[in-house]
Amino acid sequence: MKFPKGFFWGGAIAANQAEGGYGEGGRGEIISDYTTAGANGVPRQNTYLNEKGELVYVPGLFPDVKPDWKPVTVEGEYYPNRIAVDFYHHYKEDIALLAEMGFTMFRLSICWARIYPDITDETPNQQGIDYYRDIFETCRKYNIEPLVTISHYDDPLCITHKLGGWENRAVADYFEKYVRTIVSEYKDLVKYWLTFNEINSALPRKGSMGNGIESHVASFERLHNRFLASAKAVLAAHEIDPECHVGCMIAIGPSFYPETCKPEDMMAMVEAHQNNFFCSDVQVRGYYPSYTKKMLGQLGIEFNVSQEDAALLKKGKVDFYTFSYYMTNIVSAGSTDELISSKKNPYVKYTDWGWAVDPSGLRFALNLIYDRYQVPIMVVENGLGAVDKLEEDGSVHDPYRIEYHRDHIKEMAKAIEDGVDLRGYTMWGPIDIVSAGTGQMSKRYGFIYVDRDDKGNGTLARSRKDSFWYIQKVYKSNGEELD
């Protein structure tokens, strides 16, 4: 098992799931400030007062609310992202621990509202500028390359409540201004950027996030404007720093198996892959793919891209492809929920949260992606969410996490042997953080344990799990010592 010299080894977090610092440093408010905690099988909710002054609970990472609805804190509800794991105050300690593990890349995100508390502000918030500069300088102190996500599920509230949401094309212009600010400020420290985290999570489809109150048409309009914002970001970043690299980030990776070998199920797999490739086809190739009309037509969306927008998308293509990989799914022509079958794959294990553990699916995804795009690839999220037991001596014995990462890293090595141009691996949540989907702390991914529970109790103290020492061996050996 050989990885190329200079391969990036690391981990990834998101500001809204790790940072905390609510109300500090001049930060404006973001959506997740009003997102409650959930549980395994219990969705998170966003709390608002509607136009009648009635309390409403709106689900999803992209809640469908009207501009005149007011976000509110409800007594008795817990909003875990406001403190998260307090990376805001612990980042020096945390980055030192990452360096001890042998990290050469750290993926993290910038909170837009910490740079521009109101995105229409003419000048940025200096406290926010200084905060991230110190983070990136701390990374550089330990020879860790920052991989920075520009927008990671933490839209400022003012996008909805002042500008009417991403349906307003002006938001893309404000996004470009934000990108010009951070690239100009950090071009001496950051060379790798990602525009939108898991941009395909906002793709309109039956049962998907973003399709509650508003129509599929509005959902797609929001997505199209994000495509334009991404293209503007690529062009701006390259203009300011010609040596930087800007990538896309896609959810899950196109790993689907047909439920049977029926021709109908094979076509269901093709359609599922098209759904997962749709956003990266636009961002990597620079144009809407041939199946766009059929796919959108099934949702009742009529769409014609203007010549101006088409030219922008073509010029603003990303430099590399990154994705999150956690599981594979089974698809069936007879399924009603977006082709995904409710049946489990008998050939793989499942986590407590019902996610298929399928290392070989990662190799499959890497080959499929590289064959399609022929651009450098990074796996920027991958990991096992599990319940850990903290022993009295502060240790955590997590052989299940060690096994998970060992098996996935082996499959990445096989993909490189297959000819895939894989440049890096930043597993998800090296420090325990708040789960995006459930709001739990008990769904832990990290090699570093954080003393905090699902109700916000705990000291926030950090301690090393057994997997910490295993990953240290793997990373410092450039992936050669896996057993």
Given for the second form:
Amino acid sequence: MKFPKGFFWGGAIAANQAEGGYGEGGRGEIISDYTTAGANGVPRQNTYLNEKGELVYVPGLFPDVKPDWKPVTVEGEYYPNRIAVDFYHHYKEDIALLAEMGFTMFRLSICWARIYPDITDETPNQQGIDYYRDIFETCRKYNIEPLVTISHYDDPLCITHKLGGWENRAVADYFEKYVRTIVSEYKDLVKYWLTFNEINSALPRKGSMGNGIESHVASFERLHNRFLASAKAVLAAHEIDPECHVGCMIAIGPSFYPETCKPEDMMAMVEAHQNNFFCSDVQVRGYYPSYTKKMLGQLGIEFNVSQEDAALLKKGKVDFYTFSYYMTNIVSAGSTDELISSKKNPYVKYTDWGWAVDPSGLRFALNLIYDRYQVPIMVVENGLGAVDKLEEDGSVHDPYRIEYHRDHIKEMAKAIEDGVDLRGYTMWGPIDIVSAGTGQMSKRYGFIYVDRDDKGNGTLARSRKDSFWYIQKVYKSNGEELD
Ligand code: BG6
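Can you switch from the form predicted on its own and show the form predicted together with 6-O-phosphono-beta-D-glucopyranose instead?
Once more the chain from above appears, this time first in line as the rest of the complex follows.
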């Protein structure tokens, strides 16, 4: 197994799932401050008072609410992201542990509301600026390259409640201002940026609407404005620091298999891939793909893009492609709700959360992506969410996690042999953090255990799992010592 010299090895976290520090350092409020804890199979909810003052529970990472609704906390509910794993106060200790494992890259996100507590503010919040500077300096001290996500599922609340949501084009301008601020501030420390985490999670799909307030048309408008914001970010970052690299970030779980070799299932797979690649087609190629009209037409969206917007998208193409990979799924012509069949693949295993563990799907995805775009690629999320048992002596025996990473890394090596220009691997959640989907702590991805449970009990102490020592061997040998 050979990885190129200088291949980046690391892990990834997101501010809202790790930092905590609610109300500290002058940070403004974000959506997840009002997102409850769910459970395995129980969705998380956002709690709001509607225009009549009634309490409403709204699911989703981008809750479908009206601007005049008021986010509130409800007694008896638990809001895990407010403290998360307190990376806000533990980052020096945590980065030292990452360095001990041989990390050469650390992907983390900046919380927009720490830099601009209200995104319309004219001047940034100095405490937020200093906080991230110290993090990046700590990374550099250990020769860890920061890979910074500019927006990772933590929209400031003022976007919805002051500006009416992403359908207001002004939000893209405020995003550009934020990007100009952070790139100017950190250009001596940060050379790799990603615009929006899993931008395709905001893609309108059949059956994807929330509680019916938002229409597919508005939802697409929001996405279009995020594309514009991404293009503006790329142009601004390159203007301020011509040496930096700006990438897109796409959720390529699910990659797809047709359920049968029936021709209709094959076409369903093609459409599922078009769904999967729609956002990166825009961000990497710089224009909406040929199938846009048909895809959006099926949702009742009439597609038009102005010449001015088209020119911006063309100029603001990203430099590299990154993605998250967790699983594969099956598609069939009959199951057109979200194209994905609920059927299980008999050839792969499933996690306790029902995610298909399919290492060869990663090789398949890497080849597919590289054939399509021919730009450098990084896998910036991949990992196993599992329940761990903390032993009395502080150890955690997690052979399942070791096996998971070993098998996926082997498939990356094969993809490199296939000719894919893969530059790095930042697995998801090297330190246990709050799950985005379920709000649980017990869905753990880390090599580092954090003493905190699903109700917020625990000391927040960190300890090394068995996988910590395994990944240290892998990372320090540049992927050669896998077994
Ligand atoms: C990705 C997100 O979709 O999946 C992360 O970018 C998230 O934020 C990760 O945490 C794993 O999902 P979950 O629900 O297990 O946390």
